[in-house]
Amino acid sequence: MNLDLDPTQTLLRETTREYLASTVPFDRVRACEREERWDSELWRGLIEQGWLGLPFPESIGGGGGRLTDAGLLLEEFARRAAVVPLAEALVCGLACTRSGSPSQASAALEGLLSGDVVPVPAVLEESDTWGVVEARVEGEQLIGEKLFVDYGQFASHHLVAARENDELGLYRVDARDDAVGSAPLRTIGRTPSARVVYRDAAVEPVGGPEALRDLILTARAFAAVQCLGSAQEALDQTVAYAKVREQFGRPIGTFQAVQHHAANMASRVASTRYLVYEALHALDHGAATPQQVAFAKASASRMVPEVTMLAHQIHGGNGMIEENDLYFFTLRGKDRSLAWGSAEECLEEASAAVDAPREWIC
């Protein structure tokens, strides 16, 4: 896979980066963390820019882009530590447009682009296992509980994994319904998350087991992109710091030990970038396997804490205070390294196919 960006992708990345740098100061991100809220003002800006429609087909009003394009967008938002459910909304929108009926697909994208709908996935339960789902649908009503629903308390709709007649599926629930109750949870990433209880909530079916599988794969790949964004920003900030911080009469970046740390950080980010965007490219073309996405996420989940910890070592004491912006990416990166499958969980899933026969000659 060629990782070089085409002119349109380069413009997308530069435009997004400039927009976020000018409109989202880190003090605003700190305020969102302190007040335990999402950045609704930035969300409105997202809608005005039309970025939410990027990976959807033009035939239903989307931007005609690809998942790799959406990855570039997500990476820039991760590099700004933005407190908006961009990945979550895109995952839900893609699930509805791929698995729902034509009318559902059109309505889902229309609501997303207008800002009337803020959807987030609700999959994980107390078992902490993707395949174990106890939430159930009985007579078009949902009963169950979900944990760690990102932005669940601020979303307008949830895309819920549940069982109906013992078959797994995805169901759309209006989160503003009185039958849906949410309580905020505290997470290491300091972004909104909730425990959600559904008490006979009205549901609309979206898709079956395949729809749920595709949602998990896309969400896992997007979480890997967010890990990558946090690590890349930590690397860039660290290299910039090493150029100006002086010790013993010269910049610390001139010392070999610091250069070795920076080189290790850069090599880990570069290798993970290839795996992550290769997985997105494969998902775009319907060629991705669960094992490929799991390997990409495992690499990202292991890489981001390694890179951010080395960043803190190079920053020294200055990296230990929250007035330094580095902490955003350490916390967000660690949070996303656990989301949608930790390194250990993903490696366990990938290892299940190790003994499978290979067709080496095509």
Given for the second form:
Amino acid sequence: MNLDLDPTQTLLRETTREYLASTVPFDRVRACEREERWDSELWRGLIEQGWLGLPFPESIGGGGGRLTDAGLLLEEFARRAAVVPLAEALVCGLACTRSGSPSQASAALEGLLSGDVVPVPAVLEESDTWGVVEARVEGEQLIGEKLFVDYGQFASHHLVAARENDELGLYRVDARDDAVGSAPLRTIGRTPSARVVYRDAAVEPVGGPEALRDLILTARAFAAVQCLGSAQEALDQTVAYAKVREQFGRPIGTFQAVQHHAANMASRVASTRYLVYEALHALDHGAATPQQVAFAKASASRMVPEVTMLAHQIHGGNGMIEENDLYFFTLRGKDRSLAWGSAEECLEEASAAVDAPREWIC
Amino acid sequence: MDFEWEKEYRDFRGEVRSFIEEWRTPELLEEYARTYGADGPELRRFRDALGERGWMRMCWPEEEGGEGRNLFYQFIFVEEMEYWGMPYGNLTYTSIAPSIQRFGSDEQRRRYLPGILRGESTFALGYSEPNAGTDLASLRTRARRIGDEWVINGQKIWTSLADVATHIWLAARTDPDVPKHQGISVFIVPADAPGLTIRPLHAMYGGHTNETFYDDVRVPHADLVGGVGRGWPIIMHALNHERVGLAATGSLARLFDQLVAHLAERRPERLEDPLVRRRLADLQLDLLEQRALAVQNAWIISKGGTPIAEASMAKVAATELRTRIANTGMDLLGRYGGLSRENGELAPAEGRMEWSFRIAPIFRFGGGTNEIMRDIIAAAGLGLPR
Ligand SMILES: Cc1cc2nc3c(=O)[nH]c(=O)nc-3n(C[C@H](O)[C@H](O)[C@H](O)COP(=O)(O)OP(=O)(O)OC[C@H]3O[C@@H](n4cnc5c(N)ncnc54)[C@H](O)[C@@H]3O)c2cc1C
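Show the other one: the form predicted together with the partner chain, since we just had the form predicted alone.
Once more the chain from above appears, this time first in line as the rest of the complex follows.
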């Protein structure tokens, strides 16, 4: 057992944080929101930093890191409310490099690391239900409609869940193809998302039902770590604020009611942090069950709105206006809490195994 | 004990409801949403009709132009208007008019009440300052008397609707040398007064509120309300009225009903899911519990009492429930739950859950923060030592 980050991970977290703090002022995030675009400049930056290759094996040209390292990266990006499809591109990259031959894998990674390929997953449809996939592939062409394709309108490729002869699979589609049409959706997170229609779009098969299941599991764990990042940042900003905001001639952080709110926030974040990184670690070791990941995401999903609500309570009026930075984390947090399975959906999934024997203390 | 509403109350509720049915047009609702209820031809017509009914002051004493009705009527009126989301009058009606009635001079009553009751005058509340929120009594905006005028200097924040209102109900310090609660006076300031600058602050729920700057703004002594240094009880009186609105069950029940209606219409398979039904029952119980507090609160008022702890309980319960309905509602709607109303048809229940989630924090710290409300319940309600 070792619950501490190793020195490389600590360094990764610190350099990422410093890089983002110096290159992404929050006003740049505001500009992206206003103009309904992604931060393509930051994307180039993160390619240059080599972060995108982090969780891929060295044998195919990756950084030899793990999902836990990717988690640290994603947490920092979430804390900066960065408008880039880092989680999306990583889950697609992992799906593409895990299936196929080693040479196909390194080709896929090469595309990703060149910055030319920005892939995002497209799974959910009108029914908003994970198992229900109506998009079909016939004769290497895709017909169907997807919803909630995050960053779909800016991506170069989509990794689409579809059926071919009744078998579920993942297919790669060039999103710049005329056969692909997308319309933007406005979500609470204020990051790009799209509704996408595929009309006989040319596809390349990537993997079968296993690959799709894997992708959803990883994406779910990543969304959980993004919730955690939002909550952690909301907590830190709130604690800092409670120390300087004065009422009745003293910092509001001296009032017991405020202290209790902050203490509750910190406790919620600490529980979720453990469960989320534990799930990522289990995924790294091929030991994660769907139930474990579902519990981690359920924890993150229900924790983040609680924490941001208390953050608002302590901030009072100042937290409500867009000149203050708190709102990013409230809105993003809730958006990610719904993405890849809300608390409700994840708990329902986890409930399937509540009566399975379990060693609580081992 | 008897939990039945008497016939006259049931009849009145029916009367209000059919009035709403008649007046709740898409044009009115659109204008309301667009102008935040400040002004417009539809709103004016609606308020004229309201004024004709006399409902805005039916509970005032007869000698003050009212009908002396029991305050349960007011409770029913607010509940219905809130449920249907009608522009029945913002705080101008519910909190400023009663304050002018109670504390104003004869001249002020003559000058301001008819305009308010006709919906022509609207007031923004100029209480909060950058450094005076919960500790409102420490406010520093200064009014100095020069001859028959007061000259006002300072800064207010969160002066909502100041940009569309006709007047500002302003709290300013008239005497810095007495204990802080005793040096405050209330003024009626025209919103277009020279020296007054209004700057918008955009909020995360899509609307805006304002910062307001007073630079030698002049107000005649005749527009000081209730006497020099007598502002604090006036502000507290108005805040109590504000809380009644904040504690109303109407708009919460509506949010719940919109959620269920959406599920029934568009996601019937989800509504059949026993887990979803269980979650909805949970919210329904929350609503029943909140309304229990609201009705008990109204009961005390109707007997002529002044609920203190009870009003705080209802306010805390209502405002925290708003968060819960919006948050759980979004969860039950899955990723659709995060779609805002700009998505048109795709947004469930016109994006109400999503929007409510963004606006919900305000109610918990506005109108007296829930921390202070709990202090009041403990101290005034339970007699716990300070
Ligand atoms: C959109 C919006 C519209 C508004 N509209 C108006 C308006 O029209 N007119 C107007 O005058 N105001 C308005 N307000 C202001 C609102 O009334 C204040 O936000 C509220 O009074 C809280 O003050 P504050 O924001 O300064 O928070 P603070 O007073 O700084 O409080 C911050 C936190 O500290 C806690 N705290 C403070 N003191 C204590 C204590 N003694 N014990 C325990 N906890 C304590 C509070 O409970 C809160 O949780 C508006 C605010 C917003 C956001």
